[in-house]
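Next up: just one chain, as structure tokens, the form predicted on its own.
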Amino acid sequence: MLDVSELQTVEHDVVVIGAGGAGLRAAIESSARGMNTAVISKSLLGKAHTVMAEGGMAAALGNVDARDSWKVHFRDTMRGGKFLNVWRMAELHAKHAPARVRELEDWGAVFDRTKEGLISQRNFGGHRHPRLAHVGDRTGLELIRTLQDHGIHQGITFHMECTALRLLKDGDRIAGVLAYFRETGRFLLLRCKAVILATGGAGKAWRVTSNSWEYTGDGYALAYEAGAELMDIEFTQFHPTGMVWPLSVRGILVTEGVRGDGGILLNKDGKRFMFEYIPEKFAAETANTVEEASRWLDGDKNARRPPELLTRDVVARSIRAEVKAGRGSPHGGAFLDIASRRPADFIKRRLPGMYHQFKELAEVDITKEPMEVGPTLHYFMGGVRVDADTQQTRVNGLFACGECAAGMHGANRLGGNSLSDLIVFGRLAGLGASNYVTALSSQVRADDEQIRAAVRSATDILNRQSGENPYALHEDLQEIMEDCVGIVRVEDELKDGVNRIQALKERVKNVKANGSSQYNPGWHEAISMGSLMVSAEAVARAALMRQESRGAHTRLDYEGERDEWLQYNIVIKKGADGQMQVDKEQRKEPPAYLKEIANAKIEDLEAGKVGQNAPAD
């Protein structure tokens, strides 16, 4: 029998799982509040998925257009999320984002500047005004650099290349984390009073994705197994512009900043097709002629925004429709052209990452020719259900923030809202965890048996004489998700997907990795399959239950948004029988002042005629 006292053990107040923007900001806040804080990083510090966020972070600073305000930002976010957002989270985000961006500037972030020396802001899909504070097209990299440089001096302990295996509990309270070091295979027992999940999404359940190898849904599975709820997880965003060719880089993100800086989408016939796909609800705010779209590009603030900057779900479905109609690019996407719209020096200055990415990986010079792009699984709007103000789950001592958490984005995320989401709710999670620990009236300690069980679950994979190949299982899961739970969905395919996932779960129970625990990527892959299976099943079951099309969730058999479904969130939890339980849960009525702002005419909002009763936070 394993002697738990022989495991490498560390004691902390708060453990943050994930070292992206949300996790680092949470750790900084927790440490600043006097908590002994540790961060578990699945990869090396600085390699988080946040660095791939290129376009900018949305905050109503008003530096480029003084008409912008938190109320307009909130309205845009609610409309982009098809009003399924948690109202309070969207409010907090819009109110707090400017202060968080200025805080980054104080900590050394080097933003692009206006002629007046203010933080520059660019246009992005779904945003009424230029709102994205940016650093060329490498904003996520600058965010991570700034948080790391600041956080490394705050007394935070970092456990790098370390993967969390299980959350440990003392009754109904969090009491620690069992993890292992990926290099050596040694287990690490972290005893703590609170855990903050900041693990990102689960894009690696799909074959075509912008997500890197880390995105296997670890946070969703950890929370689910610990008794927390998942919410809105059927809303998986397919970014409209991922690289299509060559195959070796298929799915890698092409920032929305290309379109924000004037890029247009063309089909194989050279037609600018987005004018044909403007939804009625966006018609009044979207240019319907090339001439008006050109006036917007020339800086006319009164011109309506181009249709290429409609919300991501609309643009992704439009590209797919062109491909289905036989008008797609040679490799199954569309052409994104900025070369004919902007001079070469402008493109190289504003989009240096995109220029080098296409030049080096696809041998395409975007200053001279168009890019070939198409939809790629990019982001989870849903995730772990949390309280808006504290980010705490229904499990005492368990918090979540960033992409791992649900609520902020509703049915569809606006570009740029992810980076500001990280710093706003990362801070609130760190604050919430600190307050929770401070208020604890007694000590918590996980019993030895649950620690032994977690170790056995991991080592059984190595000790089997025979079993399933984890890489083959992963490919089978990706095939299921591409076939049955893709950008458009129908009941028969979703049911087939659920059944195939159930069958695959039985095979995953017998997964086998050859070799020892040291330097064993097959073992890592086998462990990740557990998280991927929870995430994939949750998405498929939730998508089957929601019988409407809303935002990033498109049902061909239930076209259009249905008012009755706006009343419900799909909530998932682990049942008493160990099976996944999926329920419709009635949403709460929002405060009157928020409803007034979200439904206001934009001219009334910009004129200050609406929302005077909104409280300050």
Second form
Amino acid sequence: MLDVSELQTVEHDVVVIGAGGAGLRAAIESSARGMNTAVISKSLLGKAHTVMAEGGMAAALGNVDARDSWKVHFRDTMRGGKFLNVWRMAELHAKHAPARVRELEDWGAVFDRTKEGLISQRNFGGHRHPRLAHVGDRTGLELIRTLQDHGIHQGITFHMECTALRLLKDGDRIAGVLAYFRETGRFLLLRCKAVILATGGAGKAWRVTSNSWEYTGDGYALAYEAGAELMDIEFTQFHPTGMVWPLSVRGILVTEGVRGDGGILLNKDGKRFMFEYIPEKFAAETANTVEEASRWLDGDKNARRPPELLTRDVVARSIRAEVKAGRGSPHGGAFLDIASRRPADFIKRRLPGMYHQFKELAEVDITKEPMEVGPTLHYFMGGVRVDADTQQTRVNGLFACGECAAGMHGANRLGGNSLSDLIVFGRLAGLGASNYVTALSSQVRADDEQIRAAVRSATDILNRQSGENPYALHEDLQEIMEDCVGIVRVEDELKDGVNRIQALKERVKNVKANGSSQYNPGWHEAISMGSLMVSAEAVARAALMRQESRGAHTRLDYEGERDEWLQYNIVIKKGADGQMQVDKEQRKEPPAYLKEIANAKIEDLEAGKVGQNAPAD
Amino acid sequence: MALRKFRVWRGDGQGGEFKEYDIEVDPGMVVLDVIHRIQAKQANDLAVRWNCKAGKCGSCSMEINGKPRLSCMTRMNAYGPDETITVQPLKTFPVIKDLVTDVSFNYRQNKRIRPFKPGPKGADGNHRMFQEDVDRTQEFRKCIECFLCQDVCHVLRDRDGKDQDRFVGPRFMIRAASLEMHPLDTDDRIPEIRKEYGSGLCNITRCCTEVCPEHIGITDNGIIPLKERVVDRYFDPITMLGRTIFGIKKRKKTLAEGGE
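The structure above corresponds to the form predicted on its own; please give the structure of the form predicted in complex with the partner chain next.
What follows is the entire complex, opening with the chain shown before.
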């Protein structure tokens, strides 16, 4: 029997799992509050998927349009989220984002500037005003590098290329994490008082995704197994513009900044089709002629926004509808044209990453020709259910933030609200965990049996005589999700998806990795299948239960938003019988001032007629 | 689809050898795609680092037909249809396994660079900087830390395990430059740049600049201006005279020597 005392063991107050924007920001806060803090990350430091974020981070600084305020940002966020957002989270986010962005500047970030020397802000889908602080189209790199270069001087311990296998508990409290080093295959026992999950989403359950290999829903599975709840997990965002050709880059993101800077969507007949798909709810604020859209681009503040900048779900479904109707581009997408709209040097300066990405991966010069784009699984709005102010789950000492957590974005996320989410809620999670640890009255200690069980389930994969190829299992899961839990959903397919996932789960139990435990991608892949299966099953089951179309969740058999369903979140937890339990839960009524702001006419809000009584924090 | 021949270095710190794989390649594939296909179909335990697959994270650096490159940005059609593709790990860093090397040297160097130290904000709570003043720093901040420049740097390549830390390498020279040229920064890193980061060791062969996938002017825009600042500070006769007469205005000691 394994002697636990022989495992490499470290002790910390707080362990953060994940080193993207949210994890790093959480660790910086926790460390600043005097906590002995460690970060474990599956990749090397600075490589997390935050690096891929392009467009910018939304914060109502008002540097470009002084009419902007947290209230307008909050209103935009609620509307984008189809009012399913946790009201308090959307409020905290809008209020805190400007301070968090300015703080990055104190830590060395160098954003693009306005003529006055302030942080420049760009337009983006669903945002009323130019609001996204940015650095060309590499804002995510700027964010992660700033946090990394600041964080390494804050006394935080970093364990790189280290994967969490299981959360350890002492009764109902968190007591540690069992992890392993990918490089050596050796286990690492982290004994701690609080854990912050910052593991991102689970995009790798789909084949066409903008996500990298890391996005296997580890945080969802760790939380679920530890007794926490998942919420709103049916809301998976398909970004409207992923690359579609060549096949090997299918799904890689094309920033919304292309459309923010004037790019338009065309079908194969050269028709600018988005004018046909303007939802009633947005009609009052969207240009309905090419002429008005052009005036907006030229900076006319009285012109309404072009329909290409409608929310991501609307644009993604519109592209899909055009393709279905036989009007798609040669490789099954739409044309995204900025070449005919902006001079070549403007495009190269504003969108250098996109210029190189297409030039080098697709041999397309975007200053001369249109891009081909189509929807790609991009983001999980749902995730681990947390308290809005502390980011704590229902498990004592377990926190979650960033994409991994639910609530902030409701049924759909606005572009640019993700990077600001990371720094706002990363900080709150770090704060929440520190306060929890400070108030903890007694020591916690995980018993040996949990640790041994976690080690066993990982090593069994290497030790069994024969079994399933992990790569083949992963491909099968991706096929199920593409077939049954895609951008549009119907009951029969979702039921079929749930059944097929059940059957696949049995096969995953028998997964086998060849070779040793030293840097063995086959073994890593096999281990991540466990997390992917929990995530995929949760999405399929929640999608089956929600009988309406709202935001990123589209049911062909239940079209349109249903008022009744706005009353509920779908909450998932592990039942006493070990089966996944899916429940409808009544949402809480928001404070009157938030309701008033979210539903206000924009003119009234900007004139200060609404929301004067809102508290400052 | 076409059948292509790949030679992939397999082994670990103890040694290894090239193994050959015949593998189907589709149009539009990059080298990393092919490696993934080998991994999925023929060698599940083939170790390779990668993340974004779009040239933005700098994880998948390796040597392809002798040239250090990002494998996610190296298209198969850049090679002749019958050409064998040889892939091996970066030569400057110790091998962990197969195509994965131990790049911890770089993380250690980064920690040696004195962090950003901004001046006070304006009365309205904002820092003010103008675009033309941040262009240079932004150029350096494009770095994706692929460490290809570190891999080809002669100083780092030839160190033979001795004096590991006498030169931080091109990546961290431009990191230092990005701070020194940051309009808000108030610190002075010139003493370290000379004595600890090893600016004098770079002999300006520009190999680093050549391999940079972000096309950063590492040598001309970063390292050479830093060398000039060192020369101005320590070797310019007028400055030296000024220092003697008017006293030392700038910090001379490095952190290691007990400077603040």
